[in-house]
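One chain comes next, on its own, written out as C-alpha coordinates in the form predicted alone.
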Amino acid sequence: MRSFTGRDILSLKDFERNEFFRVFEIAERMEPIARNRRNTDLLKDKTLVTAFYQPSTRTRLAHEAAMIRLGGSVTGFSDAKMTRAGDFYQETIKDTVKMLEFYGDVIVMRHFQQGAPHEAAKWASVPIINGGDGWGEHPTQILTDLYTVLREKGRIDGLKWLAVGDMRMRTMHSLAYGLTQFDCPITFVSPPNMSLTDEFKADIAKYGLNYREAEHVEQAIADADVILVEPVVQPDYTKSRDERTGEVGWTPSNYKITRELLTTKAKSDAILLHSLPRMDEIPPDVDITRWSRYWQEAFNGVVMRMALLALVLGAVE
(Lines of atoms letter the chains of each structure in order from A and count residues from 1; the text may use other names and numbers.)
(Lines give C-alpha, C1' and ligand atoms only; values in the text may rest on other atoms or scores of the structure.)
Protein backbone atom coordinates (compact mmCIF):
# COMPACT_ATOMS: atom_id res chain seq x y z
CA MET A 1 0.00 0.00 0.00
CA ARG A 2 1.25 3.47 -0.86
CA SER A 3 2.15 5.82 1.93
CA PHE A 4 -0.29 8.65 2.60
CA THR A 5 2.46 10.95 3.87
CA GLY A 6 2.68 13.98 1.60
CA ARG A 7 -0.06 12.63 -0.62
CA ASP A 8 -2.75 14.71 -2.34
CA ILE A 9 -6.38 13.67 -1.79
CA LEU A 10 -7.92 14.71 -5.10
CA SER A 11 -10.12 11.89 -6.36
CA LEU A 12 -11.43 8.51 -5.26
CA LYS A 13 -10.28 7.21 -8.61
CA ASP A 14 -6.86 7.19 -6.96
CA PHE A 15 -7.89 4.93 -4.07
CA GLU A 16 -7.25 1.21 -3.90
CA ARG A 17 -9.48 -0.97 -1.75
CA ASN A 18 -6.97 -1.46 1.05
CA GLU A 19 -6.38 2.29 1.22
CA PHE A 20 -10.03 2.88 2.06
CA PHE A 21 -9.74 0.53 5.00
CA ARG A 22 -6.52 2.15 6.17
CA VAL A 23 -8.27 5.54 6.28
CA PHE A 24 -11.24 3.97 8.11
CA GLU A 25 -8.86 2.37 10.62
CA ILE A 26 -7.28 5.73 11.45
CA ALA A 27 -10.70 7.43 11.60
CA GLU A 28 -11.88 4.92 14.17
CA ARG A 29 -8.75 5.65 16.19
CA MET A 30 -9.54 9.37 16.07
CA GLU A 31 -13.21 9.00 16.94
CA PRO A 32 -12.88 9.02 20.77
CA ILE A 33 -11.04 12.36 20.64
CA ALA A 34 -13.90 14.03 18.79
CA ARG A 35 -16.63 12.21 20.70
CA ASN A 36 -15.22 13.33 24.04
CA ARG A 37 -14.78 16.89 22.72
CA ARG A 38 -11.10 16.86 23.56
CA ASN A 39 -8.03 18.04 21.69
CA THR A 40 -4.73 16.26 21.26
CA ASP A 41 -1.26 17.46 20.28
CA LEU A 42 -0.74 15.10 17.34
CA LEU A 43 -0.37 17.97 14.85
CA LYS A 44 0.69 20.71 17.28
CA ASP A 45 3.46 21.91 14.96
CA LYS A 46 1.34 21.94 11.79
CA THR A 47 -0.91 24.50 10.09
CA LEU A 48 -3.88 23.93 7.80
CA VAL A 49 -4.60 26.46 5.04
CA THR A 50 -8.19 26.64 3.79
CA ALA A 51 -8.63 28.05 0.26
CA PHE A 52 -12.37 28.20 -0.34
CA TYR A 53 -13.48 29.87 -3.56
CA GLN A 54 -17.09 28.69 -3.01
CA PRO A 55 -19.39 28.83 0.01
CA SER A 56 -19.05 26.01 2.52
CA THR A 57 -20.32 25.24 5.99
CA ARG A 58 -19.58 21.60 6.70
CA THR A 59 -16.53 20.91 4.53
CA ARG A 60 -14.54 23.95 5.60
CA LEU A 61 -15.51 23.89 9.27
CA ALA A 62 -15.07 20.12 9.52
CA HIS A 63 -11.50 20.42 8.25
CA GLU A 64 -10.81 23.33 10.58
CA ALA A 65 -12.37 21.56 13.56
CA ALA A 66 -10.38 18.44 12.72
CA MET A 67 -7.12 20.38 12.68
CA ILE A 68 -7.91 22.06 15.97
CA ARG A 69 -8.85 18.71 17.56
CA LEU A 70 -5.40 17.47 16.53
CA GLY A 71 -3.69 20.47 18.12
CA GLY A 72 -2.81 22.25 14.88
CA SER A 73 -3.39 25.79 13.66
CA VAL A 74 -5.68 27.09 10.90
CA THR A 75 -5.46 30.01 8.49
CA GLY A 76 -6.93 30.76 5.10
CA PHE A 77 -9.93 32.33 3.41
CA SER A 78 -13.60 31.38 3.03
CA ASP A 79 -14.42 33.94 0.34
CA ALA A 80 -11.90 34.40 -2.45
CA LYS A 81 -13.49 37.72 -3.43
CA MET A 82 -12.12 39.17 -0.20
CA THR A 83 -8.59 38.27 -1.31
CA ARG A 84 -6.38 39.01 -4.30
CA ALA A 85 -7.11 35.45 -5.44
CA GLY A 86 -10.61 36.45 -6.46
CA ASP A 87 -10.85 40.22 -6.76
CA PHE A 88 -9.83 42.45 -9.69
CA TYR A 89 -6.58 40.54 -10.23
CA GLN A 90 -8.12 37.04 -10.48
CA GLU A 91 -4.81 35.53 -9.44
CA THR A 92 -3.95 32.21 -11.06
CA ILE A 93 -4.15 28.92 -9.16
CA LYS A 94 -0.38 28.55 -9.57
CA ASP A 95 0.42 31.95 -8.09
CA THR A 96 -2.03 31.49 -5.22
CA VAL A 97 -0.83 28.07 -4.09
CA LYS A 98 2.83 28.98 -4.54
CA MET A 99 2.19 31.57 -1.84
CA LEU A 100 -0.15 29.50 0.34
CA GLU A 101 2.37 26.67 0.63
CA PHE A 102 4.57 28.99 2.69
CA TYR A 103 1.72 29.70 5.11
CA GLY A 104 0.98 26.13 6.14
CA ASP A 105 1.65 22.44 5.76
CA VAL A 106 -1.50 21.26 3.94
CA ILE A 107 -4.07 23.08 1.80
CA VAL A 108 -7.76 22.24 1.53
CA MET A 109 -9.25 23.78 -1.60
CA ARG A 110 -12.82 24.19 -2.77
CA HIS A 111 -13.21 25.74 -6.19
CA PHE A 112 -15.92 26.34 -8.77
CA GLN A 113 -13.61 25.21 -11.57
CA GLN A 114 -13.53 21.47 -12.08
CA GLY A 115 -9.94 20.29 -11.77
CA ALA A 116 -8.70 23.33 -9.84
CA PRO A 117 -7.34 21.27 -6.89
CA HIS A 118 -5.55 19.03 -9.40
CA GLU A 119 -3.97 22.14 -10.93
CA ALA A 120 -2.99 23.33 -7.45
CA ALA A 121 -1.33 19.99 -6.75
CA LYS A 122 0.96 20.49 -9.75
CA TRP A 123 2.50 23.56 -8.13
CA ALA A 124 2.26 23.04 -4.38
CA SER A 125 5.02 21.38 -2.37
CA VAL A 126 2.49 20.52 0.38
CA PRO A 127 -0.47 18.12 0.15
CA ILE A 128 -3.67 19.37 -1.49
CA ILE A 129 -7.04 18.06 -0.33
CA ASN A 130 -9.97 18.49 -2.69
CA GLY A 131 -12.89 20.04 -0.80
CA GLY A 132 -15.09 19.96 -3.91
CA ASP A 133 -14.30 21.17 -7.43
CA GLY A 134 -17.19 22.39 -9.55
CA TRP A 135 -19.10 19.42 -10.93
CA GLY A 136 -15.99 17.25 -10.45
CA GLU A 137 -15.55 15.32 -7.20
CA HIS A 138 -15.86 15.58 -3.43
CA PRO A 139 -13.69 12.74 -2.12
CA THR A 140 -13.65 13.63 1.60
CA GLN A 141 -17.46 13.68 1.74
CA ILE A 142 -17.82 10.21 0.27
CA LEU A 143 -15.04 8.85 2.48
CA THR A 144 -17.17 10.22 5.34
CA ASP A 145 -20.28 8.50 3.98
CA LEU A 146 -18.54 5.16 3.50
CA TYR A 147 -17.10 5.36 7.01
CA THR A 148 -20.58 6.13 8.37
CA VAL A 149 -21.98 3.06 6.65
CA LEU A 150 -19.15 0.89 7.95
CA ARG A 151 -19.69 2.09 11.52
CA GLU A 152 -23.47 1.74 11.33
CA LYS A 153 -23.66 -1.54 9.42
CA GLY A 154 -20.37 -3.18 10.30
CA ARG A 155 -19.59 -3.73 6.62
CA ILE A 156 -19.77 -2.12 3.20
CA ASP A 157 -19.59 -5.13 0.87
CA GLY A 158 -22.94 -6.72 0.05
CA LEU A 159 -25.05 -3.65 0.82
CA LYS A 160 -27.42 -2.30 -1.82
CA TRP A 161 -27.29 1.46 -2.37
CA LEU A 162 -29.85 3.92 -3.66
CA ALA A 163 -28.63 7.37 -4.73
CA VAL A 164 -31.29 10.02 -5.30
CA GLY A 165 -30.65 13.51 -6.67
CA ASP A 166 -28.66 15.36 -9.28
CA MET A 167 -26.19 12.90 -10.81
CA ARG A 168 -24.05 15.75 -12.14
CA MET A 169 -23.02 16.49 -8.57
CA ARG A 170 -19.48 16.00 -7.38
CA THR A 171 -20.63 13.84 -4.46
CA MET A 172 -22.33 11.44 -6.86
CA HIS A 173 -19.20 11.18 -8.96
CA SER A 174 -17.03 10.37 -5.94
CA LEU A 175 -19.65 7.91 -4.70
CA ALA A 176 -19.60 6.00 -7.97
CA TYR A 177 -15.80 5.84 -8.02
CA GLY A 178 -15.68 4.81 -4.37
CA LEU A 179 -18.17 1.98 -4.75
CA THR A 180 -16.16 0.43 -7.58
CA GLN A 181 -13.87 -0.92 -4.83
CA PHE A 182 -16.72 -2.67 -3.01
CA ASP A 183 -19.35 -5.28 -3.81
CA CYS A 184 -22.22 -2.79 -3.72
CA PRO A 185 -24.86 -2.58 -6.45
CA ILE A 186 -26.31 0.90 -6.71
CA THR A 187 -29.45 2.39 -8.26
CA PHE A 188 -29.41 6.01 -9.40
CA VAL A 189 -32.66 8.01 -9.42
CA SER A 190 -32.64 11.50 -10.92
CA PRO A 191 -34.59 13.86 -13.14
CA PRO A 192 -33.90 13.14 -16.85
CA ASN A 193 -31.93 16.37 -17.28
CA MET A 194 -29.77 15.50 -14.26
CA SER A 195 -28.98 11.87 -15.06
CA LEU A 196 -25.56 10.28 -15.43
CA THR A 197 -23.86 11.63 -18.52
CA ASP A 198 -22.78 9.26 -21.29
CA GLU A 199 -19.17 10.27 -20.67
CA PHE A 200 -19.40 9.42 -16.98
CA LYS A 201 -21.16 6.12 -17.69
CA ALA A 202 -18.32 5.14 -20.01
CA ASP A 203 -15.82 6.05 -17.31
CA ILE A 204 -17.42 4.05 -14.49
CA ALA A 205 -17.96 1.11 -16.85
CA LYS A 206 -14.16 0.80 -17.03
CA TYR A 207 -14.11 0.36 -13.25
CA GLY A 208 -16.84 -2.29 -13.23
CA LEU A 209 -19.46 -0.45 -11.17
CA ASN A 210 -22.64 -2.51 -10.79
CA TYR A 211 -25.38 0.07 -11.33
CA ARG A 212 -28.78 0.70 -12.83
CA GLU A 213 -31.04 3.71 -13.24
CA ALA A 214 -34.66 4.19 -12.21
CA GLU A 215 -37.17 6.99 -12.77
CA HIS A 216 -38.89 7.03 -9.38
CA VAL A 217 -37.57 6.49 -5.88
CA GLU A 218 -40.49 4.16 -5.12
CA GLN A 219 -39.18 1.76 -7.77
CA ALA A 220 -35.94 1.15 -5.87
CA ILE A 221 -36.24 2.03 -2.19
CA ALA A 222 -37.56 -1.36 -1.02
CA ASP A 223 -34.26 -3.12 -1.78
CA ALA A 224 -31.93 -0.42 -0.47
CA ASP A 225 -29.72 -0.87 2.58
CA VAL A 226 -28.24 2.60 2.19
CA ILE A 227 -30.15 5.59 0.81
CA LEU A 228 -28.01 8.60 -0.11
CA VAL A 229 -29.89 11.75 -1.05
CA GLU A 230 -28.81 15.04 -2.58
CA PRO A 231 -31.01 17.93 -3.75
CA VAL A 232 -32.34 18.14 -7.29
CA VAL A 233 -32.73 21.88 -6.71
CA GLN A 234 -29.11 22.92 -7.13
CA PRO A 235 -26.94 26.03 -7.42
CA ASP A 236 -24.68 26.37 -10.41
CA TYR A 237 -21.44 24.79 -9.22
CA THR A 238 -19.47 26.46 -12.00
CA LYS A 239 -19.92 29.83 -10.24
CA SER A 240 -18.12 31.13 -7.20
CA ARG A 241 -21.51 32.05 -5.73
CA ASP A 242 -25.02 31.44 -7.08
CA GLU A 243 -27.20 34.23 -5.74
CA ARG A 244 -30.60 33.77 -7.35
CA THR A 245 -33.56 36.06 -6.94
CA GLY A 246 -37.21 35.07 -7.02
CA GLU A 247 -38.71 31.67 -6.41
CA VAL A 248 -36.56 28.55 -6.35
CA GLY A 249 -38.32 25.37 -7.41
CA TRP A 250 -39.36 22.60 -5.08
CA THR A 251 -38.52 18.91 -5.26
CA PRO A 252 -40.88 16.70 -7.30
CA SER A 253 -42.31 13.74 -5.37
CA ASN A 254 -40.26 11.29 -7.48
CA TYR A 255 -37.14 12.43 -5.67
CA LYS A 256 -38.37 13.05 -2.11
CA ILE A 257 -37.78 10.77 0.87
CA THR A 258 -40.75 11.24 3.20
CA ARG A 259 -41.58 9.57 6.48
CA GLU A 260 -44.54 7.84 4.83
CA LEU A 261 -42.33 6.47 2.06
CA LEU A 262 -39.80 5.14 4.55
CA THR A 263 -42.49 3.60 6.75
CA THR A 264 -44.34 1.86 3.92
CA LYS A 265 -41.57 0.99 1.46
CA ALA A 266 -38.08 1.01 3.03
CA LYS A 267 -36.28 -1.74 4.90
CA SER A 268 -36.64 -1.31 8.63
CA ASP A 269 -32.86 -1.26 9.07
CA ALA A 270 -31.96 0.89 6.05
CA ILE A 271 -29.96 4.03 6.77
CA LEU A 272 -30.53 7.45 5.21
CA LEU A 273 -27.61 9.76 4.40
CA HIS A 274 -27.51 13.37 3.23
CA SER A 275 -24.38 15.53 3.09
CA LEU A 276 -26.50 18.69 3.57
CA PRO A 277 -27.60 21.40 3.04
CA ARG A 278 -31.05 20.24 2.01
CA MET A 279 -34.05 21.84 0.41
CA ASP A 280 -37.29 19.88 0.83
CA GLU A 281 -36.11 16.49 -0.44
CA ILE A 282 -36.04 15.18 3.14
CA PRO A 283 -38.73 16.82 5.30
CA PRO A 284 -37.75 17.67 8.90
CA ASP A 285 -40.09 15.05 10.37
CA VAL A 286 -37.75 12.36 8.99
CA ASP A 287 -34.97 13.58 11.29
CA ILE A 288 -36.22 11.70 14.33
CA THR A 289 -36.92 8.42 12.55
CA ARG A 290 -34.72 5.33 12.91
CA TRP A 291 -33.55 5.70 9.30
CA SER A 292 -31.83 9.08 9.53
CA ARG A 293 -28.04 9.14 9.95
CA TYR A 294 -27.12 12.57 8.59
CA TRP A 295 -26.27 14.01 12.00
CA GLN A 296 -23.97 11.05 12.67
CA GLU A 297 -22.62 11.66 9.19
CA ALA A 298 -21.80 15.25 10.20
CA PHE A 299 -19.92 14.06 13.29
CA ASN A 300 -18.03 11.53 11.17
CA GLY A 301 -17.08 14.34 8.82
CA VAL A 302 -14.79 15.75 11.51
CA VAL A 303 -13.43 12.30 12.35
CA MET A 304 -12.68 11.54 8.70
CA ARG A 305 -10.86 14.83 8.20
CA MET A 306 -8.84 14.17 11.35
CA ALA A 307 -7.76 10.86 9.85
CA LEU A 308 -6.84 12.36 6.49
CA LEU A 309 -4.86 15.23 8.02
CA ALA A 310 -2.98 12.88 10.33
CA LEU A 311 -2.16 10.60 7.41
CA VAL A 312 -1.05 13.15 4.81
CA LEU A 313 1.01 15.06 7.39
CA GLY A 314 2.79 11.89 8.46
CA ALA A 315 1.61 11.84 12.08
CA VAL A 316 0.49 8.24 11.52
CA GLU A 317 1.89 5.91 8.88
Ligand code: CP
Contents of the next structure:
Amino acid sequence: MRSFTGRDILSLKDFERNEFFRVFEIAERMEPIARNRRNTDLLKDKTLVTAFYQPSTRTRLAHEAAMIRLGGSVTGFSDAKMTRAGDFYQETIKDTVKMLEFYGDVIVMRHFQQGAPHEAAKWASVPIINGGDGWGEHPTQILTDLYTVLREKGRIDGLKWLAVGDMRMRTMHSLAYGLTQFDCPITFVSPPNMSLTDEFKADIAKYGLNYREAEHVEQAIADADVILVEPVVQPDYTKSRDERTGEVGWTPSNYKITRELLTTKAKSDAILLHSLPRMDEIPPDVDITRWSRYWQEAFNGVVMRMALLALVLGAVE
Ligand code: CP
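Alongside the form predicted alone that was just displayed, please also present the structure of the form predicted in complex with the named molecule.
The next block holds the full complex; its first chain is the one shown before.
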Protein backbone atom coordinates (compact mmCIF):
# COMPACT_ATOMS: atom_id res chain seq x y z
CA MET A 1 0.00 0.00 0.00
CA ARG A 2 1.23 3.53 -0.73
CA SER A 3 2.22 5.51 2.35
CA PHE A 4 -0.14 8.27 3.43
CA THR A 5 2.70 10.33 4.88
CA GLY A 6 3.03 13.59 2.98
CA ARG A 7 0.21 12.61 0.62
CA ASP A 8 -2.43 14.96 -0.83
CA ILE A 9 -6.06 13.94 -0.39
CA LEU A 10 -7.57 15.39 -3.57
CA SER A 11 -9.89 12.78 -5.03
CA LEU A 12 -11.35 9.36 -4.29
CA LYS A 13 -10.53 8.39 -7.84
CA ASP A 14 -6.99 7.95 -6.51
CA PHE A 15 -8.00 5.65 -3.67
CA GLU A 16 -7.37 1.92 -3.65
CA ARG A 17 -9.63 -0.48 -1.77
CA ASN A 18 -7.04 -1.36 0.88
CA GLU A 19 -6.37 2.35 1.44
CA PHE A 20 -10.03 2.90 2.35
CA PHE A 21 -9.78 0.18 4.97
CA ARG A 22 -6.51 1.62 6.31
CA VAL A 23 -8.18 5.03 6.78
CA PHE A 24 -11.18 3.38 8.48
CA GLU A 25 -8.84 1.45 10.81
CA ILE A 26 -7.15 4.67 11.94
CA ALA A 27 -10.51 6.43 12.28
CA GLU A 28 -11.73 3.66 14.57
CA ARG A 29 -8.60 4.17 16.66
CA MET A 30 -9.31 7.93 16.89
CA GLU A 31 -12.99 7.59 17.67
CA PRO A 32 -12.73 7.14 21.47
CA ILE A 33 -10.70 10.37 21.74
CA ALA A 34 -13.47 12.38 20.10
CA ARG A 35 -16.26 10.47 21.84
CA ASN A 36 -14.73 11.08 25.27
CA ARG A 37 -14.07 14.74 24.40
CA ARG A 38 -10.39 14.33 25.20
CA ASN A 39 -7.40 15.97 23.55
CA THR A 40 -4.12 14.16 22.89
CA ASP A 41 -0.63 15.32 21.90
CA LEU A 42 -0.23 13.19 18.76
CA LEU A 43 0.21 16.27 16.52
CA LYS A 44 1.43 18.72 19.15
CA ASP A 45 4.20 20.14 16.94
CA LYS A 46 2.02 20.49 13.85
CA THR A 47 -0.16 23.28 12.45
CA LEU A 48 -3.16 23.01 10.14
CA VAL A 49 -3.81 25.87 7.69
CA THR A 50 -7.43 26.30 6.58
CA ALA A 51 -7.82 28.07 3.22
CA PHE A 52 -11.55 28.45 2.61
CA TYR A 53 -12.60 30.41 -0.47
CA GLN A 54 -16.24 29.32 -0.03
CA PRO A 55 -18.48 29.19 3.06
CA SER A 56 -18.44 26.10 5.28
CA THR A 57 -19.70 25.08 8.70
CA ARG A 58 -18.76 21.39 8.91
CA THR A 59 -15.72 20.86 6.72
CA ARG A 60 -13.64 23.72 8.11
CA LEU A 61 -14.67 23.34 11.75
CA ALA A 62 -14.42 19.54 11.73
CA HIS A 63 -10.84 19.79 10.42
CA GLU A 64 -10.06 22.43 13.04
CA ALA A 65 -11.68 20.42 15.83
CA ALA A 66 -9.81 17.31 14.68
CA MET A 67 -6.48 19.17 14.78
CA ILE A 68 -7.22 20.52 18.25
CA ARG A 69 -8.24 17.05 19.49
CA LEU A 70 -4.82 15.83 18.31
CA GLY A 71 -2.99 18.62 20.15
CA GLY A 72 -2.07 20.61 17.04
CA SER A 73 -2.54 24.29 16.18
CA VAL A 74 -4.74 25.94 13.57
CA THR A 75 -4.44 29.09 11.50
CA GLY A 76 -6.03 30.22 8.24
CA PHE A 77 -8.91 32.09 6.66
CA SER A 78 -12.60 31.37 6.21
CA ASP A 79 -13.27 34.25 3.80
CA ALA A 80 -10.85 34.94 0.94
CA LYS A 81 -12.07 38.57 0.87
CA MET A 82 -9.86 39.09 3.92
CA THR A 83 -6.81 37.96 1.90
CA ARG A 84 -5.01 39.25 -1.19
CA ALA A 85 -6.69 36.49 -3.19
CA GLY A 86 -10.01 38.25 -2.66
CA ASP A 87 -9.07 41.90 -3.17
CA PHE A 88 -7.59 44.04 -5.92
CA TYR A 89 -4.64 41.69 -6.38
CA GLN A 90 -6.64 38.47 -6.97
CA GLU A 91 -3.49 36.63 -5.82
CA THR A 92 -3.06 33.29 -7.56
CA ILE A 93 -3.36 29.86 -5.98
CA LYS A 94 0.36 29.34 -6.62
CA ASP A 95 1.47 32.54 -4.87
CA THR A 96 -0.98 31.98 -2.01
CA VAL A 97 0.06 28.40 -1.21
CA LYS A 98 3.73 29.38 -1.58
CA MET A 99 2.99 31.52 1.50
CA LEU A 100 0.66 29.14 3.34
CA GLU A 101 3.21 26.31 3.33
CA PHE A 102 5.41 28.48 5.59
CA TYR A 103 2.58 28.92 8.08
CA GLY A 104 1.75 25.28 8.71
CA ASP A 105 2.35 21.60 7.93
CA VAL A 106 -0.87 20.67 6.10
CA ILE A 107 -3.44 22.77 4.20
CA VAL A 108 -7.14 22.05 3.84
CA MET A 109 -8.61 24.02 0.95
CA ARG A 110 -12.17 24.67 -0.18
CA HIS A 111 -12.52 26.56 -3.45
CA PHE A 112 -15.24 27.52 -5.94
CA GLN A 113 -13.01 26.52 -8.88
CA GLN A 114 -12.89 22.83 -9.71
CA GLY A 115 -9.28 21.67 -9.55
CA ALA A 116 -8.02 24.52 -7.34
CA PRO A 117 -6.70 22.13 -4.62
CA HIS A 118 -4.96 20.12 -7.35
CA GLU A 119 -3.29 23.32 -8.53
CA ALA A 120 -2.30 24.08 -4.92
CA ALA A 121 -0.81 20.59 -4.59
CA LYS A 122 1.43 21.25 -7.60
CA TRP A 123 3.15 24.07 -5.73
CA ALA A 124 2.93 23.22 -2.02
CA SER A 125 5.59 21.18 -0.24
CA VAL A 126 3.04 20.17 2.44
CA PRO A 127 -0.03 17.93 1.98
CA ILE A 128 -3.19 19.50 0.52
CA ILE A 129 -6.59 18.17 1.58
CA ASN A 130 -9.47 18.95 -0.77
CA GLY A 131 -12.35 20.34 1.33
CA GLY A 132 -14.59 20.65 -1.75
CA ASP A 133 -13.74 22.20 -5.15
CA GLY A 134 -16.59 23.69 -7.17
CA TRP A 135 -18.62 20.85 -8.66
CA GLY A 136 -15.50 18.65 -8.50
CA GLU A 137 -15.11 16.40 -5.45
CA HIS A 138 -15.46 16.31 -1.67
CA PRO A 139 -13.33 13.29 -0.73
CA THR A 140 -13.20 13.77 3.05
CA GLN A 141 -17.01 13.93 3.23
CA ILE A 142 -17.46 10.63 1.39
CA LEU A 143 -14.70 8.97 3.44
CA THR A 144 -16.76 10.09 6.44
CA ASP A 145 -19.93 8.64 4.91
CA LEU A 146 -18.34 5.29 4.04
CA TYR A 147 -16.91 5.09 7.56
CA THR A 148 -20.37 5.84 8.96
CA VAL A 149 -21.82 2.98 6.90
CA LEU A 150 -19.10 0.63 8.13
CA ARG A 151 -19.74 1.57 11.77
CA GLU A 152 -23.53 1.51 11.52
CA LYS A 153 -23.98 -1.56 9.29
CA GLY A 154 -20.80 -3.50 10.10
CA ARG A 155 -19.79 -3.77 6.44
CA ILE A 156 -19.76 -1.88 3.15
CA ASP A 157 -19.66 -4.67 0.53
CA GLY A 158 -23.03 -6.13 -0.38
CA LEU A 159 -25.09 -3.08 0.55
CA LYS A 160 -27.42 -1.41 -1.97
CA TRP A 161 -27.28 2.39 -2.16
CA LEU A 162 -29.77 5.03 -3.21
CA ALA A 163 -28.31 8.50 -3.89
CA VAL A 164 -30.81 11.35 -4.25
CA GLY A 165 -30.10 14.94 -5.25
CA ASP A 166 -28.08 17.02 -7.65
CA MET A 167 -25.64 14.67 -9.39
CA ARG A 168 -23.42 17.59 -10.36
CA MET A 169 -22.57 17.82 -6.65
CA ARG A 170 -19.00 17.19 -5.58
CA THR A 171 -20.13 14.68 -2.97
CA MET A 172 -21.86 12.61 -5.65
CA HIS A 173 -18.69 12.47 -7.74
CA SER A 174 -16.58 11.33 -4.77
CA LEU A 175 -19.30 8.82 -3.85
CA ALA A 176 -19.34 7.28 -7.32
CA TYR A 177 -15.55 7.04 -7.41
CA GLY A 178 -15.46 5.61 -3.88
CA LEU A 179 -18.08 2.93 -4.55
CA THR A 180 -16.12 1.63 -7.53
CA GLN A 181 -13.87 -0.05 -4.92
CA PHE A 182 -16.75 -1.88 -3.20
CA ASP A 183 -19.47 -4.34 -4.13
CA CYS A 184 -22.26 -1.75 -3.87
CA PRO A 185 -24.91 -1.32 -6.56
CA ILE A 186 -26.28 2.24 -6.55
CA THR A 187 -29.37 3.96 -7.95
CA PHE A 188 -29.11 7.70 -8.69
CA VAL A 189 -32.29 9.81 -8.54
CA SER A 190 -32.04 13.41 -9.71
CA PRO A 191 -33.92 16.04 -11.71
CA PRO A 192 -33.15 15.66 -15.45
CA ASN A 193 -31.16 18.92 -15.50
CA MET A 194 -29.05 17.73 -12.56
CA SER A 195 -28.28 14.20 -13.73
CA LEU A 196 -24.85 12.61 -14.11
CA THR A 197 -23.08 14.11 -17.09
CA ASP A 198 -22.17 11.89 -20.05
CA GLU A 199 -18.51 12.67 -19.43
CA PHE A 200 -18.74 11.53 -15.80
CA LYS A 201 -20.70 8.40 -16.78
CA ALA A 202 -17.96 7.47 -19.24
CA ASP A 203 -15.40 7.94 -16.50
CA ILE A 204 -17.14 5.72 -13.90
CA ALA A 205 -17.97 3.12 -16.54
CA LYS A 206 -14.23 2.50 -16.88
CA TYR A 207 -14.13 1.49 -13.22
CA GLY A 208 -17.15 -0.80 -13.52
CA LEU A 209 -19.51 0.98 -11.11
CA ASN A 210 -22.80 -0.95 -10.96
CA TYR A 211 -25.37 1.85 -11.26
CA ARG A 212 -28.75 2.74 -12.67
CA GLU A 213 -30.83 5.90 -12.78
CA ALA A 214 -34.46 6.37 -11.68
CA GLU A 215 -36.91 9.27 -11.74
CA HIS A 216 -38.51 9.00 -8.30
CA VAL A 217 -37.26 7.87 -4.89
CA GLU A 218 -40.32 5.62 -4.65
CA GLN A 219 -38.89 3.49 -7.49
CA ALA A 220 -35.73 2.62 -5.52
CA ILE A 221 -36.16 3.14 -1.80
CA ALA A 222 -37.53 -0.32 -0.99
CA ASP A 223 -34.27 -2.02 -2.00
CA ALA A 224 -31.87 0.45 -0.41
CA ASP A 225 -29.68 -0.33 2.60
CA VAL A 226 -28.08 3.12 2.51
CA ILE A 227 -29.97 6.25 1.42
CA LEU A 228 -27.74 9.26 0.80
CA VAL A 229 -29.48 12.56 0.17
CA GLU A 230 -28.31 15.97 -1.02
CA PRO A 231 -30.41 19.05 -1.87
CA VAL A 232 -31.79 19.77 -5.33
CA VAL A 233 -32.61 23.31 -4.19
CA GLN A 234 -29.14 24.72 -3.72
CA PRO A 235 -26.63 27.43 -4.58
CA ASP A 236 -24.21 27.67 -7.48
CA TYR A 237 -21.08 25.88 -6.29
CA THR A 238 -18.93 27.69 -8.86
CA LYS A 239 -19.42 31.00 -7.02
CA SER A 240 -17.39 32.11 -4.01
CA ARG A 241 -20.67 33.00 -2.32
CA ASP A 242 -24.31 32.64 -3.40
CA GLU A 243 -26.64 34.70 -1.24
CA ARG A 244 -30.32 33.83 -1.00
CA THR A 245 -32.43 36.54 -2.63
CA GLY A 246 -36.13 35.84 -2.09
CA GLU A 247 -38.01 32.58 -2.51
CA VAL A 248 -35.98 29.55 -3.63
CA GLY A 249 -38.76 27.00 -4.11
CA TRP A 250 -39.53 23.60 -2.63
CA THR A 251 -38.12 20.14 -3.26
CA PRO A 252 -40.38 18.03 -5.52
CA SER A 253 -41.58 14.75 -3.94
CA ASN A 254 -39.37 12.76 -6.37
CA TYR A 255 -36.31 13.88 -4.41
CA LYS A 256 -37.69 14.09 -0.87
CA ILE A 257 -37.36 11.56 1.98
CA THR A 258 -40.29 11.92 4.34
CA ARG A 259 -41.16 10.07 7.49
CA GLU A 260 -44.17 8.56 5.72
CA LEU A 261 -42.04 7.31 2.82
CA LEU A 262 -39.54 5.72 5.20
CA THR A 263 -42.28 4.13 7.31
CA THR A 264 -44.21 2.68 4.38
CA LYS A 265 -41.50 1.85 1.82
CA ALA A 266 -37.98 1.72 3.28
CA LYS A 267 -36.23 -1.33 4.70
CA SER A 268 -36.60 -1.43 8.44
CA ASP A 269 -32.80 -1.40 8.93
CA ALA A 270 -31.83 1.05 6.16
CA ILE A 271 -29.79 4.09 7.17
CA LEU A 272 -30.26 7.66 5.99
CA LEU A 273 -27.27 9.95 5.40
CA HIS A 274 -27.08 13.64 4.51
CA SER A 275 -23.82 15.61 4.51
CA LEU A 276 -25.79 18.78 5.37
CA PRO A 277 -26.71 21.63 5.12
CA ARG A 278 -30.24 20.63 4.09
CA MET A 279 -33.21 22.45 2.65
CA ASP A 280 -36.59 20.65 2.84
CA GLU A 281 -35.52 17.35 1.23
CA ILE A 282 -35.41 15.71 4.68
CA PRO A 283 -38.03 17.32 6.94
CA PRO A 284 -37.04 17.74 10.62
CA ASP A 285 -39.54 15.10 11.79
CA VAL A 286 -37.30 12.46 10.15
CA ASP A 287 -34.55 13.32 12.66
CA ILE A 288 -36.20 11.23 15.36
CA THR A 289 -36.63 8.04 13.37
CA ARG A 290 -34.55 4.87 13.39
CA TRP A 291 -33.33 5.57 9.84
CA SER A 292 -31.58 8.89 10.47
CA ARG A 293 -27.78 8.76 10.89
CA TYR A 294 -26.78 12.27 9.80
CA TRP A 295 -25.89 13.46 13.30
CA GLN A 296 -23.68 10.38 13.72
CA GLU A 297 -22.25 11.16 10.27
CA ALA A 298 -21.41 14.71 11.46
CA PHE A 299 -19.64 13.33 14.55
CA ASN A 300 -17.72 10.93 12.31
CA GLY A 301 -16.69 13.97 10.27
CA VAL A 302 -14.38 14.96 13.13
CA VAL A 303 -13.15 11.37 13.60
CA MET A 304 -12.35 11.01 9.89
CA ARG A 305 -10.44 14.30 9.77
CA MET A 306 -8.43 13.19 12.83
CA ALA A 307 -7.50 10.02 10.96
CA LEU A 308 -6.55 11.86 7.76
CA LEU A 309 -4.46 14.50 9.56
CA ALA A 310 -2.64 11.82 11.58
CA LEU A 311 -1.99 9.81 8.40
CA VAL A 312 -0.79 12.58 6.08
CA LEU A 313 1.38 14.07 8.83
CA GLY A 314 3.01 10.69 9.46
CA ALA A 315 1.90 10.37 13.08
CA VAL A 316 0.62 6.85 12.34
CA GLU A 317 2.09 4.49 9.78
N1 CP B 1 -21.01 18.80 4.42
C2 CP B 1 -20.34 19.95 4.17
O3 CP B 1 -19.43 20.01 3.34
O4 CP B 1 -20.77 20.99 4.92
P5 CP B 1 -20.13 22.45 4.90
O6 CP B 1 -20.46 23.06 3.56
O7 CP B 1 -20.80 23.18 6.04
O8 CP B 1 -18.65 22.31 5.09
